[in-house]
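Let's start with one chain on its own, the form predicted on its own, as structure tokens.
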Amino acid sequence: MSAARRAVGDRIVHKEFPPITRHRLALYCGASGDHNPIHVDIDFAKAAGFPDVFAHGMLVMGYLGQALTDAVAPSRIRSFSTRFAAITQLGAQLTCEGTVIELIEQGGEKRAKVALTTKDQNGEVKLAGEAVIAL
């Protein structure tokens, strides 16, 4: 569907990611510089009261950003915001989605507000957000 023909309710973002592995978390530690042991050291995680390590929130946000930019050219994104809703456990299979919730015009430019979510395989929302895109 053409971007100019967007309608409220259109799902414009949909991307599924493979399960989060220990290897992925270790790679993200190196790439991001976030070496908090809660994400890679099971003994540390258990001592902190968690059953295992869990994903970095920014990794999950990165997945959502990738899903958005796969669906919408970065030059058309006017804003992108998120909030963390729940811990993402090791092995989670994440799906990122975005649905048009409002059509607006700002500064003479037609835009769409898009509600964004990242959910695991059980449907639990891990991340929620919003983007404004130019149509």
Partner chain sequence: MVDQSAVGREFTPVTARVEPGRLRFFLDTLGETNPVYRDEATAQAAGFAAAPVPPTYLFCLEMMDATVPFEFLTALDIDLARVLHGEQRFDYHAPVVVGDTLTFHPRVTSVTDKKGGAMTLIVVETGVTNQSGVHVADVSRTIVVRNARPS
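Next up, the form predicted in complex with its partner chain. The previous block was the form predicted on its own.
Left out here are the partners and the other molecules; the chain alone remains.
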């Protein structure tokens, strides 16, 4: 993986994840420390106006981070940000992708901006983000 060869337009991130289950959300509560009941307790979710529980945004961002560090060594990531564009429902099969959109010099090093998306099986964008990586 020679980072120096990155060019604008390179799709460097691509990973698919298994469908999100209730069990996964329960595990993520414990693993992340985020015990908001809206992600595991259907009664609470309904009382809050949702048809069912839904995924933690940070679980979905965790998948995106995984897809990113499959392609880029963790030591090269300078920033990682995302907007949560839509709620991720149970059963969602997520695909994470990232494309180099700009080469920059910043902080005394050559870096690349990578546009990131997470979409479900219907192509709906769940997360739209960006990472800055050192080349």
